[in-house]
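In structure tokens, one chain follows: the form predicted alone.
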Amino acid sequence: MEKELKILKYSDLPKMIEKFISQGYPVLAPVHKGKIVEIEYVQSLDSIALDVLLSTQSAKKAAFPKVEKVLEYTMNKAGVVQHPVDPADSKETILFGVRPCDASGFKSLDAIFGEGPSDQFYLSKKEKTTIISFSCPVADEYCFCTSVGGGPGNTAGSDLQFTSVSKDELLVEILTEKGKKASRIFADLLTEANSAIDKTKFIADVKVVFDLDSVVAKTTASFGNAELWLEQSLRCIGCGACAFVCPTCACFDFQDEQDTKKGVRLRLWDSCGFSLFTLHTSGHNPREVQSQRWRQRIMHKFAYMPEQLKVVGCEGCGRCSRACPVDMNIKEHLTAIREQVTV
């Protein structure tokens, strides 16, 4: 559909949230939780953290929860009786107040979970999620979205995008049919926008630090460069923080919780950085040292996914670098690959 432009007053944001909730739409948004900002269900604008550059946690939990029930079962003398969980049993949800890198991150998850056989648990939740993103008015030294094809005003993946264009007004871009449907709920709060508004004047200036095609080509060529991967991984402690805050990481595990009569099978986030992730029952581990696990993380995002799924598995949000307890910086590592590897 052709993009539509509207204006929404800041003072009407509480009314908009109230309208969503009163019409039965749960609202997920960034929320302060002590020193971190998580994505949680909210009941009013007051609890939403619109004052932060970026939530600590990514928005992927809207369609790919940390823990998700995929099967229930009961046990009796005759055996095990399975009770499937319906993937379509989820509500239409508003994901509000996230940044463009979060919205765009779903394209990687769509590619991963949409590949045959498709994952209906993810796809059903994603289809029922309307994403309202906010352009980034500022950035910090960790941001490199423009180097991976994004930007502080990138609309890819968003159904609606808001940009602050004055102290009192937000520019509202209605981008998709889902966005149009959502905008009808608060249509009485919207006014027409001047089509000449240039939102680039109101968003952050994020410099490009490397050429993406070059990094992809050099990452692909660097698999056998053991010295490079060892040098980059020396500090890595395999904690998995980078994967858990990443908007595009999709590794998961299955675990059962049960007693003598019934049980439930759960899908949980996992990380290729964990030593147990590739440990075989025999005791053999094909990625037995951390440098091999770090290589897998980078190769997956910048070599395997571009080749197999035609998407890059990174949004340049910098969350992994901010969350790393030993100060590993993915932007620095990618720049090093560009400079040190020849093809």
Second form
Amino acid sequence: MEKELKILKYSDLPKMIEKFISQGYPVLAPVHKGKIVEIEYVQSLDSIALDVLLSTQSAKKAAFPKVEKVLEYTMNKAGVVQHPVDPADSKETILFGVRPCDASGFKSLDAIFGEGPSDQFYLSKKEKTTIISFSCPVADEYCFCTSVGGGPGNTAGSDLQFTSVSKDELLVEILTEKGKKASRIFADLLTEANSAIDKTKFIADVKVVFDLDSVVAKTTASFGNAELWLEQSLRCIGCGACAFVCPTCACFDFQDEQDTKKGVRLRLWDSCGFSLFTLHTSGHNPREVQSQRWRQRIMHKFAYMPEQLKVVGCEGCGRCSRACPVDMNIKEHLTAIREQVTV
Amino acid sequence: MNDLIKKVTQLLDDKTINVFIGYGQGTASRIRTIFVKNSSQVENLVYTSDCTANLAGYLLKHEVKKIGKLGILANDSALRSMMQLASEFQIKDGEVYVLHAAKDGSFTEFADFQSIEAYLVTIDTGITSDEQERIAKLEAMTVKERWIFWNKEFEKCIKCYACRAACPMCYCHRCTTDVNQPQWIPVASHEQGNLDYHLMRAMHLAGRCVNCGECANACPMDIPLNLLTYQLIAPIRTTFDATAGMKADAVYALSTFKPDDKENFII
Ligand code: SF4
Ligand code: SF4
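Go ahead and give the structure of the form predicted in complex with its partner chain, now that the form predicted alone is out.
First the chain shown before, then all remaining chains and molecules of the complex.
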């Protein structure tokens, strides 16, 4: 649909949230929790952290939670009786106050979960989520969205995007049918916007640090470059912090939890950084050492996904670098691939 | 600083070591671990008051060990981790070249474990006053309040295992959390799974934790995990007169039996 522009007053934001809630839409938004910022259900604008650069974790949990029940079963002498969990059993939700890199992260997840036997647990939750992003007035040195095709005012993946254009006013871009539907809930708070308004004046300037095509080509050519991956990952300690905060990391594990009579099957986040990730029952591990796991992380995002799904698996949010206990900085490592590898 | 650079250059040049584990400048003004393999990289070493990370965990990393003979810039915590690791047969005397970085910025070479032990008895191995205060607050709580406090903290946990990966004492090839036959700890990062994991980890560190704080520093969700393991330091000390990471040939308090062990904790 053709995008529409409106103006919303900051002072009307509390009313907008109230309207969502009173009409039965749960609102997920960034919330301060001590030093970190979580994405949680909120009841009013007061608890929403709109002043932060980025939430600690991404917003992916709106459609891909860290623990998700996918099956229930009971057991008796006759055998196992399955009680399927309905993937469509979720509420229409507003994901509010996230950043453009969170919204565009869902594009990668859509590609992953939509491919092959499409994943209804993810897709139906995603379908029922309306994403209201805020463009970024500031960025920090970990951000590199503009190098991976995004940007501080990127609207890809958002249904509505708000940009602060003065101290009392927000520019509202209505981008999709879903966004249009959500905007009707607070239509009385919206006024017409001047179509000549230049959004770029109000957003951060994030410098492009590398040429993506070249990084993709060089990463793709580097599978056998053991020295490169070892050099980059020698200090990597093999935790899953990077994958779990990432808006596009989608690997998961299944675990059954049961007693003698009943059980549940759970889908859980997993990470290619863990040594257990590829461990076979036989004891053989095709990714025996951490450098091979680091290679997998980078190649999955910058070689395999572009090749197979036509999307890059990174939004340049820099969350992984911020979360990393040992300062593995993805922007730096991609820049190094760009500079060091010759194809 | 010049002393450090000179020393490491010499160690690499005369092949005493093949790699030196030290601190370097990271991104966004962070300090990171660097691995210096030849004298042309020596200039990348830094040593400032921000160089507080315990580097001892890298002594056990397979790909680091493969480089050859290791040298390490060890702060007090790293020395204690090394003694604890030695007592658990993870490193041997003479295997690692140890340069000690004192708080005042001076560097001393430790020829063997014995000299490390001799140094360790002279330092304060306690936790900081800030940590003491936080623990006192926890201990002043009722059991119920403490339970609520920890459950609230664990609620944030995403089971990324950064705490485990960062801890020099969490070196088990197959951690209890990873064992699935039988499954001791629920894998899921739900209430039960998080609680079981953290209690298990704390128990496995009782008498082994050298209070370096790496677990809490590593946690992306800002969970004060160190308080959990630190709370076990005092009981182990008063009950068994044992402090982790002081002696390379120490026997582990919780896996040995002495006839005069106190039994007042048995209910
Ligand atoms: S790989 Fe890192 S920078 Fe890229 S989207 Fe994931 S968390 Fe963000
Ligand atoms: S580092 Fe923090 S979030 Fe990760 S497993 Fe440990 S406590 Fe949980």
